[in-house]
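Form predicted on its own, single chain, as structure tokens, below.
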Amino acid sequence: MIEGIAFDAYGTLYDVYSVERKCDEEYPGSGAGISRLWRQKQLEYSWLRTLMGRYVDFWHVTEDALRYTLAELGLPADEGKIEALMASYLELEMYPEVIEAMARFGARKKAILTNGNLRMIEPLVTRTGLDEHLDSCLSADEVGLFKTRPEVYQLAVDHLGIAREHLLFVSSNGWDVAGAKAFGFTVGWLNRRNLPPEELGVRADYVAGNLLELAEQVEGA
């Protein structure tokens, strides 16, 4: 029985590539390239810092990833532009079906479980009205590690007071799906980009193209 739900935020509830428009405003013609590489390096740096034992919060990781991206693409690291692009992370677009899907999940406890620190995620959740549908926002910052470390997933168990096998963890990121399943969660994968599953020896329990489809799948679970 699914008693509670923990949602990844970036790429799952919020479109990380919605920064492309702002990237193109600041660096005309380079928006798509910046957006893609920035996200790639953001994830890589979170994994590498966890492996190296050199934690900094996700805001810091995101800025470092942006600075690397501009350097690789041969674009000037103008401080005003960097500030503007970083601010765009507080204004990401929410996927259009999210609010409707939250209602379909019913009265189950719901939390965001994200690598993002609270000063990144809480303003975003409030601005989009998602706070009205959540019991809490949980950040990897609390344990000083990033997903896929099991200590991060354990935060949802501890804060929601629900056994891991009765918690549905929802993510659009294949690596996160694998980490959550290895931890012992029931897992829903939002395969928004129609990708193959990661070959890491585990599979999601539910697969859907968007959050509303997933909510319909688990409605009676």
Second form
Number of protein chains: 2
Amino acid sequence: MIEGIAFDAYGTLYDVYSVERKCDEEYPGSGAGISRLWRQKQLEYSWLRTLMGRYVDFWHVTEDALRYTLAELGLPADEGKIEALMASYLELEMYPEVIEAMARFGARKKAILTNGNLRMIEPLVTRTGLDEHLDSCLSADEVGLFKTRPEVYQLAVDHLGIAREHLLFVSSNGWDVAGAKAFGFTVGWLNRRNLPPEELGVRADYVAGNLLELAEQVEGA
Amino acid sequence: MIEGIAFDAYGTLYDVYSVERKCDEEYPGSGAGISRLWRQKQLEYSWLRTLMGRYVDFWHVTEDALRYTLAELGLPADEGKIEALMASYLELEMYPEVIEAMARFGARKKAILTNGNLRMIEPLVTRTGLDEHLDSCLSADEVGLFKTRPEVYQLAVDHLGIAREHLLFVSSNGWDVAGAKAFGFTVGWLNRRNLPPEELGVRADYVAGNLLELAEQVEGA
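Moving on from the form predicted on its own, kindly provide the form predicted together with a further copy of the same chain as a structure.
Below: every chain and molecule of the assembly, starting with the one above.
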């Protein structure tokens, strides 16, 4: 039934909050606050720019979100610090179970489907050795729109050559789960932060605490 | 130069955080937390549903956001409480300077341009006596999309019959300011909460702390 798997990257395979330590080094005492607001604004800007028809790539969105975050928190926008924090996005920590879980999903085609542009996702995938387990790395940048626009999810169908209902889309982000389910994927939600489901009119097909648990559920189905 | 004015409603003319007291009555001690998260999720859901192509009206979005908020905060979703809190959205407080400021803007055409559907915005406008100062009340519901989609801002051009650059759009919401400016309006930002501008590649033409200050700036320009 499940012929291929597309994984969201940020928050799902890689811990976006792992930048907190670096934030705290650059702005002592403010690491947690920066990390949280930075992520929130990064997502907001991706949605708003897509709605406005003013696409810029995710690297640009991420830097804009960081600059806003520093301003809102009343912290100085030192260019050296900004450069250091942006660089930390290329060194996010991979969740510990990811490599083992990839094997559990077997020989099925596997891809990353991310908002991130290739310049920011490929170094991360290579550094963490995940490239050996993936058939492709697909970016919203190819269509110049961000999730939850259907054109982004369609990339996985087109590149993997698998019908949407036979594709398992995996994300830890509730809003991404909703977008993917509305598109028509079979969807697995990694509820890593123990949150309630988003009230967007659709529900995930599988819910698990991490990727290994999800693999077990899918194999047992 | 400015031939007409379109006002955002929620946060701009009406204080969305004025529901806090009612939230605190229904869920003692949690009023501020509910009020903040409810507003954030309301906006997120309006953006995500538009991106997903799954429009429901703003009343529906607002109730969904409330249900999510209660779940995330671990509060019981009592139907009576939800009904009471939703009703408070029809009784938001108008900012104190609004009526006086309307006169300062003179005989120009004036409209509300809101995400809210008419069923939720019209009772508020009537109750607060603002209807006597407005030519029309325009809702995103007419196009089945939410801001920052250009089709929503276009409603003001079409209904008021004024070119976008001769229309002053007024909002307290930084993301709405960005959307309106990207669309091509002349834009006044009521920076009621003393926030930095959103990093979305555009800036407001006027920035003021409240609507009276904005009227003075526009008349002095």
